[in-house]
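Encoded as structure tokens, the following chain is the form predicted on its own, with no partner shown.
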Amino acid sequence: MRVAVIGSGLGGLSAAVTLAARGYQVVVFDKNPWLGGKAAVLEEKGFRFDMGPTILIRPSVLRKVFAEAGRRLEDYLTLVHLDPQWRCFFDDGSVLDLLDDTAAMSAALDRRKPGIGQGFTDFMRLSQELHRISDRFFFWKSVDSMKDTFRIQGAFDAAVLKDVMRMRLGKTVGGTIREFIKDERVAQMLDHYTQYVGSSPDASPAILCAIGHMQSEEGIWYPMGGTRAVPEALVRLGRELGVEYRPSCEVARLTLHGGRVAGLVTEAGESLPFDAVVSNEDAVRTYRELIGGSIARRFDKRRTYEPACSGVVLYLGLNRRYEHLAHHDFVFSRDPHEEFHHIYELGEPAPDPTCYLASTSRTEPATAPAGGDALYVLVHTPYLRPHHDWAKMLPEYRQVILNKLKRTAGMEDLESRIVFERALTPEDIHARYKVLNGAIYGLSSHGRWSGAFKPGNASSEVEGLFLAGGAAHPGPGMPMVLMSGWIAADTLDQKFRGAEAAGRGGLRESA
């Protein structure tokens, strides 16, 4: 059985080597010249930078797609432990690390202000508890809705119910954390665990305080190599099981027959049969542009979804390394309701944005040359509005952001050390990875009873079509994107060959 992968982001990687580690014919399309979508690469005059993802949690998902095809993780990458996990320079002055430990970090709390600790314990206790229901509700299936939930688990199965009970349904991540944190920088750092869904913690569901526990529970991880290193490793173990990969391939439409998938198209005018199709490209523009017509309309009126945030990515390679900063550093806004209200509400970069850092020499000195460093700065900004110029609107705001890291971070000289840049602006992210409206993140996780759920990974338009990637049930973030490539392929694996066949390795037997 033929099946492509469209879009070779983490999440179209994963699906191909879950497939064809189960038996299928996999081929891999993507309209650039590299694979691995946002995970690429910019090397130039002795730097190296990601140029998207820079975190790596939860390896135990890429410790299963691995599995899949009966390999260790540890044969592939090398990964280091990082800890603090995060740095934070806030407004006033202070800083305050991230630890991986959570009694390390409640007592770190707590010489900050007595009772801070055991609020951070109690939250951390909770985070705990909704990451566990997530995995029952949420994670390893195919999910589009709060009534997928349901049908699952068993509507009134009691143990389900009190699992409902506790979701905190109505609540609001910033709003969770502040019942527990009663300092406000403390609080503004927890909001950033939304940082990995590039949504506002004022506007989405407090089921996703559970990223703490997420991250705690495993810790951060650098790949060596970056993480780069990371599709990588996929398209190797891939090229190992058969996989026939396709840059520089844009696909420009699906073929249908019946309601059902029954090829695609190439720009390049090549029409080429398949029995079905993952999609790791933007869910809404898989509609809107790969298929069309009454089908998309269709999809569009089943619910409204919003992009998530867009962002700024400033690649500033340094003769000079400053031993002040971790690996991960968030160098935050004087004031974040100002800050989310301008960048979710009116649509407008934030005039004192929080900014994030990595500073990867110091964990792979490679990266740099000797006594300088790779800097990665990200700010997020909203997504594309028609009026956004990014061509005008860069130079004015990459001032903005180098003030705040000079004034915040204790980079005074940072102008005077720069010398070799680079930068991606939301518009340059919308025709690079073909995003909705140039959003990192894929669609926001706004709303307080439904802002989770995305389009589920099973296509209930067209028969034979599957969802994978941030835009796609269960969102963004590497390992949440990791996981839904597995999810696309395990659920074409149980329509195709039955959950039982699944379970044994799909078409493994037969192939």
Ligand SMILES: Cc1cc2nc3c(=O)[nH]c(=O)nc-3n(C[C@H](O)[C@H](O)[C@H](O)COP(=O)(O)OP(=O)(O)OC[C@H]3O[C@@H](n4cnc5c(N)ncnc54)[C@H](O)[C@@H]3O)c2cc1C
Second form
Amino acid sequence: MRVAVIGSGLGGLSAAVTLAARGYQVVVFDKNPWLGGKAAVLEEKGFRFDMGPTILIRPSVLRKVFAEAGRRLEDYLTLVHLDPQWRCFFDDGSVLDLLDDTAAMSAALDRRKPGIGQGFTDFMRLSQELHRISDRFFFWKSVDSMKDTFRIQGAFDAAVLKDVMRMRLGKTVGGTIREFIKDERVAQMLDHYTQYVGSSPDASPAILCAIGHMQSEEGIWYPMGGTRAVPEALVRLGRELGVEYRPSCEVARLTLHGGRVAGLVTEAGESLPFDAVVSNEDAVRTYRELIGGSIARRFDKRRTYEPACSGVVLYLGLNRRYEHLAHHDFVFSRDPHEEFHHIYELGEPAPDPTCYLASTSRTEPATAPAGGDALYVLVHTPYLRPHHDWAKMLPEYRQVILNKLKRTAGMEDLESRIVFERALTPEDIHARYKVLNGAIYGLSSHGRWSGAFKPGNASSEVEGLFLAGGAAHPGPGMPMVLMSGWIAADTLDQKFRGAEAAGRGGLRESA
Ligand SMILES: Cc1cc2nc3c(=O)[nH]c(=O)nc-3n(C[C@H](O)[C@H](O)[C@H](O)COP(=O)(O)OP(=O)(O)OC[C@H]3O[C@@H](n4cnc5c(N)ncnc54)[C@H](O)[C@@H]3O)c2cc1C
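Structure of the form predicted together with the ligand (previous: the form predicted on its own):
The complete assembly is shown below, putting the previous chain first.
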């Protein structure tokens, strides 16, 4: 059986490896000349930057994808553990390290303000509970809505009811954090777990507090060679399993026959038959652009698809290293409410933003010439609105970002230390990765009740179409899209085998 994977983001690569390991013939298409989607690399003048994701949590998800093929992740990738997880620079001049160990973190918080350590311990206990519930209801299976989670779970038994009560339905991440944490700066730090999904903590459902435990349980890891080493490892494994890769080949549309996938047509006009397709293109754009017509209209009517936030990245090649930085740093805004109000409600860049920094040369010196640093600076911005023109907006906003780093992170001589510079804007992200309105993290998680739900991995509109990536279940971020690819492949496999066992000759004849 031949399966096409449209897009070689981490979700697409994970689906391709899983399918190939289970015996399917797989061809991966990507419009870009490189494989890996947003996990791209910029290498120039002796500096090497990861262009997109830099924080890798839950390597066990990646390990599971490799285990599908009976391989050990360690034979393909060298991972280095980073603790502290993040160093936090606050606007009041204080600095705080987020540590792996909850007891050590709680003690550090008590040194900051006596009494707040217990609140943190209690919050992390809740986070662990919500993580367990997420494992039970959402992860490793295709889920499209609240109704789905209970259908899959079977009878509505007492244990399910208990878990539902514990999900804090109707409450937000921001509100939940503040119930436990009586220090606005520490609360601001924890708010930033929802920045992993590009959504406002004040509008995201409390279940996303689970991210804290998802991060602390396994810690943060750096792949030697940069995040880029992750797609490289997946592609290497895929090649060993017989996956065919076709970079620089954009898919123009799907061909359907009787409401089922029959193949695809490339931009160059090549028409190719396939038995099934896994689309790693943004889920909404898959329907609108690769399918269109009444099917796309039906998909659009099912719910509102709000893009997650976008971002500006500055790649700064420096002729010095700032020794007071950790590998991952957050330089926080003066006021999280003002910041999130601008990004998520007004749809305008925040006047005083939070900057995330990756200073990779302290873990891998080869990323910069001796004594220098390849400093990566990411600032979240709203998803693209019609009036945004980043060619005009970037120079002024670049200065806002540099001023913030000089003022709040003690990098006073930053501007005179820049010897190489490139930038990525929301418009670049939109064009490079074919996402919705320049969104970095797929669809937003806004909505107190159903914000955690994304389109499921098996299309309910088109037989033989499966979805993987940041805009599909279970959502964005490296571990989630890798899981998304695995779920899409597993669901396809189960449907195919089910249809075969029923004597209907695979997906094509299945009802
Ligand atoms: C600046 C930035 C920072 C980030 N930081 C982090 C982080 O620190 N940690 C983390 O976990 N996550 C982070 N993320 C998010 C993470 O990168 C994404 O969630 C994840 O990589 C997206 O994977 P994906 O499978 O959705 O595919 P994508 O990476 O979006 O790739 C999709 C691919 O499909 C291709 N494609 C689309 N349409 C077609 C078509 N019609 N034909 C052929 N090819 C097509 C595109 O060219 C693209 O290569 C960051 C993202 C960005 C941009």
